[in-house]
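This document starts with one chain, in the form predicted together with the ligand, laid out as structure tokens.
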Amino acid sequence: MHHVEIKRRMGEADIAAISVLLEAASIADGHRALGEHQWLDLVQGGREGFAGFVARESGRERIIAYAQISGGNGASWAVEYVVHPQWRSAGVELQEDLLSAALGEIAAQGGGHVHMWVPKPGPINDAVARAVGMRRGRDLIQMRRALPITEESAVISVRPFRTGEDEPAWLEVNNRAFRDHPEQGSWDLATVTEREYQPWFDPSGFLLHERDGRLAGFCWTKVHEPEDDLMNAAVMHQLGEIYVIAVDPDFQGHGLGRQLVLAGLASLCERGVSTGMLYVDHDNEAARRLYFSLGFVDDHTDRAYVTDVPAGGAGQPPGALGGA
């Protein structure tokens, strides 16, 4: 038996208890259990549209699964969930109850479009998603390559991002280049500022290329903490990410994207990175071809499951959920 409890605000004790579960899942999976946005939602104690769902074995304190929702971006919601490694083979019921509670809360808060990212999805994730009425959406591929690149180097000039100055021009190019992208295409000043406050933010690795006094493209890199790459910690390689890269549509198709990748990877190397990594939509043909041609190979896939939840829908009241 288990029960699911909803938490609309997170205290320090809640975050600590959830962190124990996340840590166990991270070690088992070899990657962080929550995405960056979702981790920020959790540690910031919950903002509007946030709720956490904690599943415990009945009569016990230990958290065996956790889900969270965050919204507020129009009627668009994100759901993530994590199950303790020892409870993954217990069937789909625990996961189904957790996600039903999450979707029920979204319905109660007015409903909307929901997406749920699952790293390295397997058949059980497809089954759970189906059981709660979600369908498969985007597949995001993580690609990697060893650094440095010795065959080729960037010949364009780049300069570091200037915090407090470059945001408007950067936002314009980012939103133009990613205009059809569901997560990257509608950033605003608050979104960038939030990233600038992150401990990993380093303007020296956020490279801009200008042409005729205009921002033409950028490559924003991120050096990961060594423990992020849990599976490979023993071999001591340092992971660095091409976090966001784009060329303004007016300048695409002239070799600038390739140059910016090379400049970004060189910058990562200067900061001690030995493995370059990035995420790309499986159907982003231009970017996929570019990365393949630079020696990147597929590492694994993350999958989004999606659904549209009607307002006040059929979600069960959290707390009333339980399973054998």
Ligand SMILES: CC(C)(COP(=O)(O)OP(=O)(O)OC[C@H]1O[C@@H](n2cnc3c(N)ncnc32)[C@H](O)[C@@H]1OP(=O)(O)O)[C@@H](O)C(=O)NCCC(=O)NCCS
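Switching forms now, from the form predicted together with the ligand to the form predicted alone, please provide the structure.
All you get below is the one chain by itself.
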């Protein structure tokens, strides 16, 4: 038996207990159990609409599964969930109860469009999504290539990001370039500042390209530390990511995307990285052709499941859900 409870604010003891679950799942899966946005929401108190859903074995304190929601731009919601490795063979009922509670809370808060990212999805994830009324949405492909890249090099000039100065111009370009993107297109100053306080943040790897006195494009890179990948220690320090890359719409069509990728990979290589990595939408054929031409190959796929939740009543009360 299990029991699900909702937590709209997280105390230190809650975060510590959930972290034990996340660590077990991360070690089993070889990647972080929560996305970066969701992890920051958990440890920093959460954005508007945040709620966590904790599943425990009945009569015991151990957390066996966890789900989290947070409100995004307008009526958009993000959901993620994690199940302890020892409970993944117990069928889909635990996951169904957890996600039903999360979707019920979204309905109680006014409803809206929901997307749920699952790394390296399998048939059970498809089954759970169907059981709670979600459908397959975007597939996001992680691509990798060995460094250094010797075939060509960037021919544009770039400079490092200046913390405390470049945020407004960068936000304008980022939000223009990603205006139709459900997550990246709604960043604000608080979002950028959160990243600047992260241990991995390095302004020397946050590259800006300017033309005619304007920011024309950027390539923001990230070197993954051991706790970010939870894989073989010899590999973990060598993985570097093209974290965010974009060209202002006014400067598109001039080959700047390719040049910014080359500049970003060179920056990663200069910092001792031997494997470059990035994410791209499965349906973004133009970007995938660009990355294939630069020697990237597909590594794995992450998937978003989506649904539209109508506004509901008070929802189910905390702790009302249970199952075998």
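What you see is a predicted model, and the numbers here were worked out from it, not measured in a lab. Between two forms, the rigid core is defined as the largest C-alpha subset superposing within 1.5 Å. Positions refer to the first chain, counted from 1.
For residue 192, a C-alpha deviation of 2 angstroms or more is recorded between these two forms after rigid-core alignment. Residue 91: CA moves less than 2 Å between these two forms after rigid-core fitting.
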